[in-house]
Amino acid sequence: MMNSRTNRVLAGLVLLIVVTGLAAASFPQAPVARGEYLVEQVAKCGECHTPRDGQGGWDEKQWLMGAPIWFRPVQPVTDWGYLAPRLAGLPNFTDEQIRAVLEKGTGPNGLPIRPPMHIYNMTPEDAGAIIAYLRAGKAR
């Protein structure tokens, strides 16, 4: 049988992981460690935009410098893209050209994006969180 200060600190314990808990649920992951993320684990950005080295793998020392696209349509497409441009600092974008690719599937001219982009249509926060973490300039 537990004595009351066994209970107390059990009690006390408790109350620590739940109130921990509620704390880590009610502050969202940093826009930039989010960004990382979906750049790196959901949209897998690096297949593209990032450079091969000679055995085919990413050339790290390039990661999301822009790229020749690696791999072509069985049959052909009209409006295939051959190269993914630099995303790494979006030197060349405003951050509402990159919020309508991603939010909207929209390029910077206005068109659609072409294949072999994909129409990722993700919410306001993801695309900011991705956009912080491009333009940090902490990619790899």
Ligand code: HEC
Second form
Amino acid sequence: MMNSRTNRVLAGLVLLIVVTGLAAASFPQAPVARGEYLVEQVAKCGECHTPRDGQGGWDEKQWLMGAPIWFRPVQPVTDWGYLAPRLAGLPNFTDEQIRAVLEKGTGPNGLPIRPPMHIYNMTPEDAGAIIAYLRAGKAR
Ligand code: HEC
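Output the form predicted together with the ligand next; the form predicted on its own has already been displayed.
Okay, now the whole complex, with that chain kicking things off.
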């Protein structure tokens, strides 16, 4: 027969497993992992913010380091953005500025961001995850 100490240890273990399971269910991905997924697989920020290598691929060593836009519109666009700034580490923006860009499509100057940058309407959670990933400065 198990003594009461063993019972307490077992009850503690069961509680730990339940709490861990609940936490995992409510936060399916850590913010940095979520941000990496959004940047790399969904929003594809690297398409414009990473320089090309001359063969049409990305210069992997310059991942998200900022780049000249490599395509032009077929119709005249007066406010075309020719340069996609550095995102790696986000040294040049505050969190609030990035949130305005990703949640509202407004640049630090208060004006709508110029094409071909998309106007994203991200949730605060997704914008926060992208900020966490970019600030983490994770090498590709
Ligand atoms: C299709 C190309 C493209 C994609 C994809 C793209 N961007 Fe941009 N981004 C640009 C261009 C061009 C600019 C410059 C816009 C301007 O000058 O107004 C820019 C500007 C920015 C700025 C600075 C805004 C400002 O006004 O200073 C931030 C921050 C930014 N992008 C973040 C991101 C993030 C994060 C992603 C992915 C979630 C992303 N971009 C995806 C092209 C792109």
